[in-house]
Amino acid sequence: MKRRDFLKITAITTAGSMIPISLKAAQKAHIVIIGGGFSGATCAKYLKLWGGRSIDVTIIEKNPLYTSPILSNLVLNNIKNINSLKFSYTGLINYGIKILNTTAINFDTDKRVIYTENGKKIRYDKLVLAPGIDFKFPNKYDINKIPHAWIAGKQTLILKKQIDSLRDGDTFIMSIPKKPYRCPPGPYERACVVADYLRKKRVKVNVVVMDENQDIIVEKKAFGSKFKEYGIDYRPSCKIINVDDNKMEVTYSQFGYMESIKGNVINIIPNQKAAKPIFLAGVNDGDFAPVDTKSYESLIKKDIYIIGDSHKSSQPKAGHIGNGEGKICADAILRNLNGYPVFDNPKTNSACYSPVSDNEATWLTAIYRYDPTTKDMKIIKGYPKSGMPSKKNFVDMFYWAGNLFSDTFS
């Protein structure tokens, strides 16, 4: 694929093979959507651009502004300001979507009503649960010692303070969680970004990199010819059993040993699952929600989708393709409304482009499919497709992202 080929493809509504539907019920219909993130915000979007005035939206997302997870690695090196990567919901407001800056404490599913924090009952005819990730931590430990830096914000600020505090002879430790977990490339492109940083900076530091994972699990030889070039010591097959904030240490096992490491600033990116709002509804099995892809309703309770990073599916968790889900998800309950049958033939794409060092990134796509046999989406042949490291590359991401950023806040 040709790299103007890929950015036209990034650009390209996933749902645009499908045909808007305007509701024409006589009493409006409500839906709510928990999470104003980048399956949320593009599902409320795309709900007022095609149902218009005939049905009412409501995010309920406790932060006013929403914090970008993509491209937040690079706050980690100075490429970026945090500040840059906030987007506020004014422009999903001016499509006519209610903002309520809450949070969702208890479902009742059979009323169909929502409880909040603030105190308020919001009843919904259909509801989109978006609510993100939460993680499965080894063990009680605090995280402003040791942070995560998973979820944008505050934790990537952390981080970076301790980075720049790193000086020669210091150990860096990084953890690549077990998949699936928000973002494959986003661990290996952490490592090698925080590992370009500190050789520019001229600061001799030991990075350490513990992967639960077998092996690199996407982009292995682009990440793989990095980690060699900085002289990251990455190893595989890590479980990270225990996590002493005091000591600032880490006890994990490898290929059945027991190791403890110490390191001067630790990074661990625990284990990952739904976000409390899936077990409070009652539609998770397991660590995620299952779910129809063709219309991401869940498979235990009707009038309820999940979109983003909390559904069980094939598909990476990620942001562009959560914005894909999001118009799918608004499509699918569209023609629910009206009486039509749900699209049975939706693609996504995942799209990403992975920055390396201060001036360099990969990128990486996949296309996926509606397979009727498995009920499942399905990469297509020819895919994944992926380009090595290159400042062609580094520029294009900006694009990218500047087009994902628009096409779900603006």
Second form
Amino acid sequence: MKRRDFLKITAITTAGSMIPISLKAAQKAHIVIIGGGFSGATCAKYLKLWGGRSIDVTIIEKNPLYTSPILSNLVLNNIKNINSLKFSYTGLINYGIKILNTTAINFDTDKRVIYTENGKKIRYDKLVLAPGIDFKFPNKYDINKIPHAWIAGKQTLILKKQIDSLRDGDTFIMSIPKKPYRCPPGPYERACVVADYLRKKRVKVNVVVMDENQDIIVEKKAFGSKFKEYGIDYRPSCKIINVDDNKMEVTYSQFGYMESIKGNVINIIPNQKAAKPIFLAGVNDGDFAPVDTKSYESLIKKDIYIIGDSHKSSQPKAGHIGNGEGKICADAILRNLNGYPVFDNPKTNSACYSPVSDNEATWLTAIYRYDPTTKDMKIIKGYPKSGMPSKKNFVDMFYWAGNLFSDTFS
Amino acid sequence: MKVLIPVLIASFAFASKYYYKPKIPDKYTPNNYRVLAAATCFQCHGSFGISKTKWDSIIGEDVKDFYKNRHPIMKAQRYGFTKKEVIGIFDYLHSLKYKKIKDKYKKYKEYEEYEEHDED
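Right, the form predicted on its own is done, so what does the form predicted together with the partner chain look like?
After this comes the whole thing, all chains and molecules, with the earlier chain placed first.
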């Protein structure tokens, strides 16, 4: 053995001894995914289905059960029980995916190490960040009193309880964040579902919707006609300045004027940014993380991929398309690890149903193809398209969601 | 622009008629996009094209079913995927060793009028 080789081996062994024992045994590539939502869970599942025993896949997710924001507005009008929107990771574990119920608190992207809240050091070869969204609150206030209910679960139930407490003559205030935010039709859908629910309960409540956008940003015909039918007080271009949880008052600016409004129930959905891990890993440019959507690899750091609501692209932030992004990312990682060029013409689609009452829904769809000049997805001409509310759509909504849930979590 | 399109949906009265247990492979095999393209369909039609809801299982369908389906969301997919890709998707699905479970369930067809319009 040459001296140089001996030194090399020593160096490798020394470096190797720093790796946690559990990971040292296998020489397989280790892919760690932060976040077990629609995009993260799908990416993990398809990494295993396609990469099989050649890789190790770990998801770091603090919640043992995932609560789907999709269909969660139907908890507000008693159509769905929140427990029916909870998914366990048993299906993923059966594919051989490891789930760690903890939080990533820091990243050393040079050494490729993740530090977790429970004191573990986890080495990775490829890091997939799918942490979802975080909020840009206008000021500090108690979200247990003024919920956003934009991350489903406990927040949904708080809002549900408050809506059920509304009486004749009360005011329900809702705010719609400035785009981009998670699920573009979602807030409009919520306003319709709540107004319809109160109307059918025969409780006369003044429903005020304050939108920071200049107009309804999606499905304007459908939501606009429903807003009119329900008598919703829709106010465009309203920027939330201050939320007072004591006085139950919202201060906002509209067309250059400051005004305040009091509500019995206030549902502020704040403006949004990527969740914390994006900033900890240093892959953000402003509020979100820029990527090449051919693979979802970060444009800032190598071997880090960002999928779902926290990346920056022309695609909407939503669970259905997040599932598609997870698959493209999984394939790109496997091609990269195996020395094949990344597929250069991926396509994604966005499809969703939005309930607008307890028996009608609308749909919205768009399809995207990769544009190599912008490294972003480009919407195919003529889209998006949408449909008006119908009872048939309401039934289809559950067929759509059922298959999306099963393709993601089982 | 508002258009009314008659829609033919073939759906099944009960749960999936197909069974497929995926094998976890030893290594990745490049797949010329057809596997990834097919996976795009799984969002609505279930993993490996086996639906868990009353929507159709595409594992048992063919290229012509893709072009026959006039559901507006399917119409969008026709704009998105080339004929070559669609053929690839079904070649892949048919290559899976799935079982067709003999079922007593009735297949029914439904005619609907869908309205669709462009987003502003």
